[in-house]
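Below sits a lone chain in structure tokens, taken as the form predicted on its own.
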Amino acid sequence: MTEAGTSRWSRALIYALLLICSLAFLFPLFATLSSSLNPRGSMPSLLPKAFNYKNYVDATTMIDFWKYLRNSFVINAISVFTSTFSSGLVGYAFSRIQAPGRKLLFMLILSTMMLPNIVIQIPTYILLQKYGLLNSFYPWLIWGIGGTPFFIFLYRQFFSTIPKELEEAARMDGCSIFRTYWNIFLPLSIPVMVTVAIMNFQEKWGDAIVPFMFLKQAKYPLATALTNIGYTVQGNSELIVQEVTAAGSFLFMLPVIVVFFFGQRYLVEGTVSAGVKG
């Protein structure tokens, strides 16, 4: 077989694997959409037996859908804005500012990624209860200001790739450390910034456990409401309406899908640029 023939077969095999993986990842989304359009009480099927759009109307009326959706957006806005900004600032400090113990402190921060989240939730709950911060959105503000170890790592890796001469030129022009970061490094880090914002949004949007622990029902985000309240038959809280649940789940996924499609170019670019230099 010629080299060109081998290359064609290799390319075909790669496309086949990519197609299989794509179908595997898209199947849950398609199954949810298909189930959400079925009439109530129908048997599950791969393709919808009808286009019952009323399930989507019920999904927004059987529970206080818009209030929970608003809570989700508030939590995400607080977390994404604060965490994206503070993680960039800390990553810049670890990358460009020489200080004793810098490497040790960076390793300590990275090591916290190894801690299971459930381990720190109980002491966090006790601490928030002591300071009267339960059933409020202040914890997400505090966690955001503190930054996120993985995002700090991404920023630090990206800033390490920027030539030192650029920073020295800014200092010769009289820029302070913060102004060098704000005017030069931060605009250059837009791909990483968008990547961090998307990853943070996706993480907080789907988090149902932490809000369940720290908030009461009126302040639940949509993920917690769908998990703990759900769509049940009136008068029988044990009987779940599967088709309406699927419609609510599909509506819940839409913001993440939209954010991904608008930011996918930056997501790939930011991930690659952050991994250029170790």
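Residue numbers count along the first chain shown, from 1. Whichever C-alpha set is largest while still superposing within 1.5 Å between the two forms counts as the rigid core. Note that the structure is predicted; figures quoted are calculated from it, not measured. Compared with the form predicted in complex with its partner chain:
- The rigid-core alignment places the CA of Ile209 less than 2 Å apart between the two forms.
- The two forms, fitted on the rigid core, differ between the two forms by 2 Å or more at the CA of Phe27.
- Annotation: Cα of Ala16 displaced by at least 2 Å between the two forms, core superposition.
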The other form holds:
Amino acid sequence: MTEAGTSRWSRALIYALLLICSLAFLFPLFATLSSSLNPRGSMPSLLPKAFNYKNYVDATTMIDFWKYLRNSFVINAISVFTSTFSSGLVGYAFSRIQAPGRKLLFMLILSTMMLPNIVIQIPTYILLQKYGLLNSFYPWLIWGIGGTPFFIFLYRQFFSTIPKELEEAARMDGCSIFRTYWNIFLPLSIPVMVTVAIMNFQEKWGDAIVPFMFLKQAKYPLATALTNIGYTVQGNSELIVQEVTAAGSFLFMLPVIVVFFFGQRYLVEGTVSAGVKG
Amino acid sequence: MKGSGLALNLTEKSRRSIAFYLMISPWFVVFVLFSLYPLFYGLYLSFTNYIGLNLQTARWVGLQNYKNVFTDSDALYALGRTVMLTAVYVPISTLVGLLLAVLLNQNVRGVGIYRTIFYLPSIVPLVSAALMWKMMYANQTGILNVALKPLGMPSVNWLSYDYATMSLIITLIWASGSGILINLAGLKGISKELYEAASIDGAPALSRFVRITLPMMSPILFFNVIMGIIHTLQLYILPILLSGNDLLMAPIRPNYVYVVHAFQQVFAFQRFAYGMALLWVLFTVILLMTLVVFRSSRYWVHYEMEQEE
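For comparison with the form predicted on its own, kindly provide the form predicted in complex with its partner chain.
Complete assembly follows, chain above in first position.
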């Protein structure tokens, strides 16, 4: 259906713009894919010269790929699991339970979203060193238990939309506050939970800098390994093998893209139901 | 209150309060120990002469580090670059984000595919994005130059002095898909009747955009501007990854932004105290800018109704 006032020409323009922008957005991904299939040392090309999957084999053997992958999985598992549940609990408390100081504490959460991470990272490094927590995954466990301000906010928005009657009915039936949360509110929040888990995964999977600061090389996750070790020629750490790097970065982003495609429906549903509007 | 009668003596109200505090305690404890304490510990360190080795013997030096920030020509240069980058990038990205969202809001076939394509780059981890764009921008073997050749364009050294900031901005815009989605959600929220009424009155497309879309979108644009400013001022990973060691070896480079300088001071020279002073200056600047933008918002942000819970 054409809207009133939209001419054939302006529709053609819209399609042309959409197409051009799409190509521009896809181009780097496509170029990297081509590059990852090219033989080592060849000039880059727009279309792959061959289907050379050997770069992908090299990507997993030239560095300690599987070890870094395992570290990534451990960090993500700890972080996503704890943060998803903890943020939900805190978000629930802030949306459904009246208590003195609630507004003030919530303002505190909102304002920490503005706090630049780097301001606390350096002192955190010194403190972790003091407590002997450097080069371990414990900090991720602790941060996870603390939840994430933005996710707490998302849960809180979502829980605020659920009618009061549900809670009152549960209370009549003798449900404790925590059981009301666990048996009624938490199951209702599954779209938000999935959204939060996906966002959390994307963020932690891509984080190279925090592990770089707090961990030693043997415990690096893949993100840090890719940036700080990289695929270089043996005996010359300056000479980067582009084709293998391309293959490596493709393998690295694959889980995020897969998770995104499977979770897309939830992502949209979750953010809409949590009412992220102006 | 005696322990034995505790459960009975408590009113419903105080029981709920206790439940509230118990439920937020994981957040609160971790927040105090791992955000608030490091924050103020860092502030304290910025008044000492701590340099990485002398934590036991570090002593109070007052405002010395802060004085150094304002006499450090590298810091001032980096601050200038950062402010310039923000001043250029935030308006461009806000505009591009709005225009792309308007495109996605058209009644066209396959709009879901376009939406996914625009959003895809923003889920690509920063590390991958940086590696990809580094390959794109490479001088001799860069894919961008290879692609431009058949078009008769001259080869460009994308990460050189003249082009590095532009290249950085291109990469940032490429990865800004989440902003587009927020804009799109806002556009969908504008009621169709407004446009229909304007159409009946014979308002052309441009004036419908200026008179309806822009004012209705202003709260969301405002949100994007604030987030854009905050993020751009703190930028450091992407410039470091794009330019690699070149950026850190030669301080006076186009993408040697402020936090890169702080990062360099801390990690290359172990000047922890000075690095903290640099970061606290930035933190203050961000807070002040956010306040100013918030204050100015009442003059240009249009709220349809009073904000409610």
